[in-house]
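In structure tokens, the next block holds one chain alone, the form predicted on its own.
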Amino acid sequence: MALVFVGFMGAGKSSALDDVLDTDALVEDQLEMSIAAFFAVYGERRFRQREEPVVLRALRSGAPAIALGGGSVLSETVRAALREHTVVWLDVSDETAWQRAAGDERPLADDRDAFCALHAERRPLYASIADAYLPEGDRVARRAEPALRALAAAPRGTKLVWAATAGGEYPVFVGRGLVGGLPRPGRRAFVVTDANVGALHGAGLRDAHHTITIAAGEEHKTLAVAETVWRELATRGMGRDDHLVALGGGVVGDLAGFCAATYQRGVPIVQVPTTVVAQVDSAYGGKTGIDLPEAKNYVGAYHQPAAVITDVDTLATLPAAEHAAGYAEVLKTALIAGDDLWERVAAGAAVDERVVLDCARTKIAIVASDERDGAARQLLNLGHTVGHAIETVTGYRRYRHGEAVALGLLAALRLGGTDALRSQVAQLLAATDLPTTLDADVDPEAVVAATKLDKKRVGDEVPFVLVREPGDVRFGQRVPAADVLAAVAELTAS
């Protein structure tokens, strides 16, 4: 099984490894002449039918590490000849593969726009076939090969996402039967997890050296819960050279992250989500923290993990209120993304590897080009501006943290003016079992209040996140605070 570098042209597939086997030099010495000599006597049709034989015979040559050329994935035939090795797609931008293929005599890149269609064209086709997703960067292959060796050794199906920001890179694994695959970020693995996750999945990690079970649920997410695995860290003698697994959904996440953060200055941690929510939200990103009385997520850092494991068969124990609750934030991720994922999202898409593989991408990429919520960052707080300030109100016990989203998603396209969608999305909600309503005895004026909290604040102003369509989501909105109350005490008096 061989690595396999797929890519448009200028992606780097034959420089991302020492000795990547290329096949366009390959064919080049078939053809001998160059591609570019071939291409214009012959065609694109005629290359294509000489190209595919010298790709199928690299394919089956036993290189450890193969580069194809950017079309060569067109072929049905080398598609499913890919089957039976690991695909990397190395992603890169129209300006950084315009930059390198003009003027280099390619045959396809004389014309900038036609170059930049082709490359959209193509894209879908590279996702659909790839197993791991590398973002452009200098020299990403190589740091993430240790992950794709590992990749190519987990339960076939697997996927890997390289998630790339200033603060760290680390691995996204998402697929089946993964809880016991971890990657091995320190000597010693020390696990946090709560009663309810600890009872189905703990049994799975199988090389925890001490295990830490707190009391499941967002009132437990406090300083004091904090201070408790801080003090038992220390009592059973973790060092720096361990790490700490976050077995469980977001509140586990959350607050193991943070004591990660902050424990002897930082130690690494491995996310292993269990919930929706976490599955496709909150376990990427490196934000971690711990509630107050005052509000959500008030205290925390912003530390980046060693690896995330999604292993989808956990979201087969969930209750299913907590199923339904996550699926607030895959609408969410989905409206933000638009395109294909909206469009599965809104024809009743169950929520399976692809869905979670795709919030996961879409989460990856804002925050690759924005850590820490100075910009696109603050788009996926769609709808939680008034969702946290639901919790915040309700004491953290009444609605789940989808539950609250789901109606701080209402609530923001309302604000927006997208009644269609409004619609829509309410009655995408209801089929879920998600709440569409608050309860009568919340104060729509509380709420509101609880708003002006929010950690994204500017002096007084109290920014929002708004949709005009799905994919075409602002962040930085500013909301006459009347019409924030009209839009909260809608959701009391339907």
Ligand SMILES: NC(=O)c1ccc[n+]([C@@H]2O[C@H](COP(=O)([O-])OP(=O)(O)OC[C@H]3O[C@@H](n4cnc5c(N)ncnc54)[C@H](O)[C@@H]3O)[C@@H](O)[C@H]2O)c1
Contents of the next structure:
Amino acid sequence: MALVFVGFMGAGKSSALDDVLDTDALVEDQLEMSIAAFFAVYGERRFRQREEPVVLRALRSGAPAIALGGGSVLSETVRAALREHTVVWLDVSDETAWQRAAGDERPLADDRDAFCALHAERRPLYASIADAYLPEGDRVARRAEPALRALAAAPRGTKLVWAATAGGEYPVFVGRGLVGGLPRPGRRAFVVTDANVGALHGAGLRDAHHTITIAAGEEHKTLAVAETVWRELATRGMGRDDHLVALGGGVVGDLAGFCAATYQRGVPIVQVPTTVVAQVDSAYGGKTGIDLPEAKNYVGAYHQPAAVITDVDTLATLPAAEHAAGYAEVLKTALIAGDDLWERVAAGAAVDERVVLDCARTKIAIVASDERDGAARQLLNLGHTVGHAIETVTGYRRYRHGEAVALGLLAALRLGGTDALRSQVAQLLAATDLPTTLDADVDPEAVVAATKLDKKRVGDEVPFVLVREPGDVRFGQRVPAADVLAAVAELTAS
Ligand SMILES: NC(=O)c1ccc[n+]([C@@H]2O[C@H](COP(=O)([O-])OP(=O)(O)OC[C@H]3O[C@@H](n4cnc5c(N)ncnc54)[C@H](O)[C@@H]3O)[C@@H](O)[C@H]2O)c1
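Hand over the structure of the form predicted together with the ligand; the form predicted on its own is what we had up.
Following is the full complex, with the preceding chain placed first.
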């Protein structure tokens, strides 16, 4: 089984690792002329006919790392042969690819518009065959190599996304049967879990050195509980060469992440998310924290995980209402991503590995461009301005996070003026048994007042994230206070 690098021309496949078998070089040897010269004389079809057997031979050669030409994967036969290997997609922007490829005697790199169109056309193909997704970055494959080797040894069907942010890089594994089966950084594992998850899935972490079990539920995402965790870690002698494991939903992930960010000024944490909310959203991106009675997620830190191990099998034990709550974050992410993810979710796709993976990739890509909420990351707040306010005014007890986000999404869609989309989303929420109305005793004025505590506010203004259409979502939108009140009041009235 080889690591096979695929991707667009200029992605850096042949130099991804130190010793990579480059099939373009093998093809040129066979052709006894440059690929560009062959293209010019015989055209692309003849070239692909000559390229295919060379690539197939290379895939049978036993070489540990192989780089394929950008168009090799157009061949169905090559794609079938790739199933025996670990396919690593080195992504690259069209801008970077053009800078590297133009003027470099590459046959398909003489017209910029055609080049960019080909780049856009090929990306879904690479995405569909990849086992590992690596973003553009200097020597990124070398840093990811241990994780790529772990992926090769992981259960079939496991995917790896390499998450890169200003604050750190880490592997994200998504698959089945993974809870205890992947290497983790650090010496001894100190596990933080909640009472429900610990009982159901704790045994999966056979190498746990010590397990701290907290009470389940948002109302326990507090400073007092964080203190019990810090103190137990200290009593048990956890050091910086050990690591924490957060086994649970978003509450465990946020709280254990906060403890990891602050205990001894920072220790590694591996997130092992077990709810839909955590698997599609909260486990990635390094936001950690606790709630105050006054406002949600008000004390915290950015602390990127050392790894995320997303085992979709753990969702089998998740109660239906928690599954549904997670669906609100799926809808949010699909609205932000647009394209194929939105189309599948809007058509009623179940939350399976593919949806989890695509949501994770969407979030990871956004956080890569903006770790600290300065710009694009604010998009992920879609539905959360009103959602968090509803959670705060109802004391974190009445609505699950996802349920509050469902209501927040409807308010945001009303404010964006996309009425048909709002109806479509309301139907999807209702079909999943999520609330589409706010309980009558919740005061809309109190909800609007609580939105003023939003951490993204600038002066007195609370910027909203609004949807123009799926895939076209804007952050930092000014909305008159009266409109916000009307949108929240509509939730109560309808
Ligand atoms: N950090 C971020 O970027 C981010 C993003 C989104 C949400 N969040 C936070 O996530 C939290 C919500 O997360 P959540 O919805 O996962 O809630 P949660 O962690 O409270 O889990 C929900 C319930 O499901 C139970 N549970 C978890 N996994 C289970 C399993 N596999 N089988 C059976 N029961 C299981 C838990 O014990 C709990 O009772 C909120 O605090 C929210 O603020 C954080």
